Amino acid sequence: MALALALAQTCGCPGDEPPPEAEPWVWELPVGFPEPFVPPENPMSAAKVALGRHLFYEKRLSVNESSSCGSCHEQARGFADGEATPVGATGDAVPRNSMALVNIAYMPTYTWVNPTLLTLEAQALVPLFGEHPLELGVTGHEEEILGRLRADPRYVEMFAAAFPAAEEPLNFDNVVFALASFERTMISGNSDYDKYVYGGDAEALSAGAKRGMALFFSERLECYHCHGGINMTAAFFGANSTQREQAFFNTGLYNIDGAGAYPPASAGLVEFTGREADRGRFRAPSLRNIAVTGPYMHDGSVATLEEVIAIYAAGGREVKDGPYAGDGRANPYKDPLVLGFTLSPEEELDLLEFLESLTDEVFLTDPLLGPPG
């Protein structure tokens, strides 16, 4: 089937009635939060979101039945895996770590590095259909895939709800549309620095986590420059956005051949910029659920929080044997505001209590955003 990219939908012939609408979606958006982007071709529905959270988790949906979205974006681990790189439904090994998913809807593009998914819609395409590596699977087997869904009255029912207007409605175009209107519901904003800094509960911070924010947001650690704003990332696109805020980054995890070298399955936004200076650069993720979505970094090399800090204290990171052996600290294409910091015991432990009150247990646990039952 050749999937349209547009992704619109027909509303018949001119001079008809107008087609029947699915219910609007209201937004119930945390206190400071703006309005997340919605593409005007897909607008949202209650009835799509409800859809979209079934195939969010419907193993079906791949080409032998093995795997899901929610194989590889688990919600206690703020919707990323635990695993370092994920492997796809036929056991291709995917060679960028899990993102996490958590305020998805305010991103400006999608996965590690690529500038050209714009949307939630696109960056569906990937894991439906790509093949390089496979995840999902779905390239070739579309038909089979979508036989087995209208095998099951409740889908039959639920797009005909959630695209009343459509002929078929059972499609993967509908398919894209719905998981893009469920991944957009992914918010978080009740973790205890929301509580302090846009509820004005003054208590809501441990003193250990007031004075790691301090350190967070200083000019000696820089932290903020790369993972500021409301989505703790300087990557930010919402719907009164004039822009979209693109934040690419290197920050000296490898330096293999000492002049700017990173692991070839993963080189960074060069792959598609084609620039040298891009090289190692990576798309700034949302540090909010941090906590709990390790290991880190683009290709899940860093297990612990306590490891991200010392890479960061240390400038960069030197590995010191293997295929990747190198000086990261001395990669000429770093980013100058990885310069490397000293900090105190004491002071590690609140920076590491800063982060973990970004941890929202709400968002982490809530039924609507957890596996039909």
Ligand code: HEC
The other form holds:
Amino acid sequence: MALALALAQTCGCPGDEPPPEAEPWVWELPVGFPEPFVPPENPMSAAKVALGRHLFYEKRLSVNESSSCGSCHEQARGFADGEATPVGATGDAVPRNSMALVNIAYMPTYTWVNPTLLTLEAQALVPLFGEHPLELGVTGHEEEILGRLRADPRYVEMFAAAFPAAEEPLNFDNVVFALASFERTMISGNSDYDKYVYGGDAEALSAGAKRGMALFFSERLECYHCHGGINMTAAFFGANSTQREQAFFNTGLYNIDGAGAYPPASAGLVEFTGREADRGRFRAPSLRNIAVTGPYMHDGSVATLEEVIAIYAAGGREVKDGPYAGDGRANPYKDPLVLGFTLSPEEELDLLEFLESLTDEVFLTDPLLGPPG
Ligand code: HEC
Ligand code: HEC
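Could you give the coordinates for the form predicted together with this ligand, as opposed to the form predicted alone above?
The complete assembly is shown below, putting the previous chain first.
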């Protein structure tokens, strides 16, 4: 990942300076939302966001012009893709579920489990340049792909507008900067839940959703410990944060060998830390727009929200057969908050109704986040 290193050290390159004539960026944030963190080497600008949106949906960015970021991150699905696990541009199987992208500007670390991806800039290098698995497949084809963009007068113009101080603005560092700037604008805070909690609209939630909300925030179900806060996840990092609130937990989905093993493709945080206690730990996802982002979990192995609730109610998942059989409920590394509980059928419906109230139709249909015309 030579480019990753280069990028980490680019602060100070002439092309990365904020152009003096650029309009200052003004965040239009939902009520109750703090300012997100923006790395100083990539200040926000309207021109970068506009360019980033084009690049996010640009299939010419992939080796064979077949895929874009938007292929695995569809707006109507909360920027997830409806598949258990996706395939890359050339057919590589990607072992993890395409994540919903929501309020990602506020994440302290990126992806289901990698604690070392600290910025959206660093994360974007993975789908662009990663080879195992290959997602967009840029590596080895950099000049060819840049050539495609340079041949399009619209891109020449947009890169020049987004990076006015750079002599040759159309390069991959700037592709990454623009993508990350666009991604920081993917902000969702217009759900019925937001209207109720932050907007002061007592009528925004149905009686059932209100009962479900009480269950979600109860010590009986414990959901809120890991999925609380502005983004419905304990993971948080904002402009004024003094530390990255990390949130990696083992929820008892597997226990292949009785000693806590998860399937080899995704062993959890232990892959990065080498600590046994981190086996099966993944980042608690945001539950915003959760009704439209299934299938669920890091490997897409849970099809519906009803099943998710049943797993938590049982205190984990017993996988009855197949290569990954084992009793996740007895996983020795399972978080003590995943204890199990009993819900009446009405309570289950209430909890579902609450989870559905986290859907933000404005976000899912906002033309500014969709493919450019
Ligand atoms: C082949 C499908 C695929 C493509 C193409 C793809 N992604 Fe993803 N994306 C994923 C998967 C799978 C994950 C979870 C990866 C993991 O946990 O290892 C993910 C995770 C992410 C995350 C982390 C979100 C979070 O909450 O931490 C971001 C951001 C993201 N992708 C942005 C992008 C961008 C930008 C592009 C285009 C440059 C892109 N993706 C292209 C499948 C894809
Ligand atoms: C100990 C922390 C913890 C508790 C308690 C907890 N969760 Fe989770 N939740 C997680 C983690 C971590 C994941 C991802 C696990 C994985 O993929 O291996 C997750 C995944 C989910 C998902 C799937 C999200 C997606 O995008 O795929 C849903 C839905 C969910 N939890 C709802 C709930 C509900 C409802 C409760 C309460 C009954 C709850 N959670 C309690 C940590 C927790």
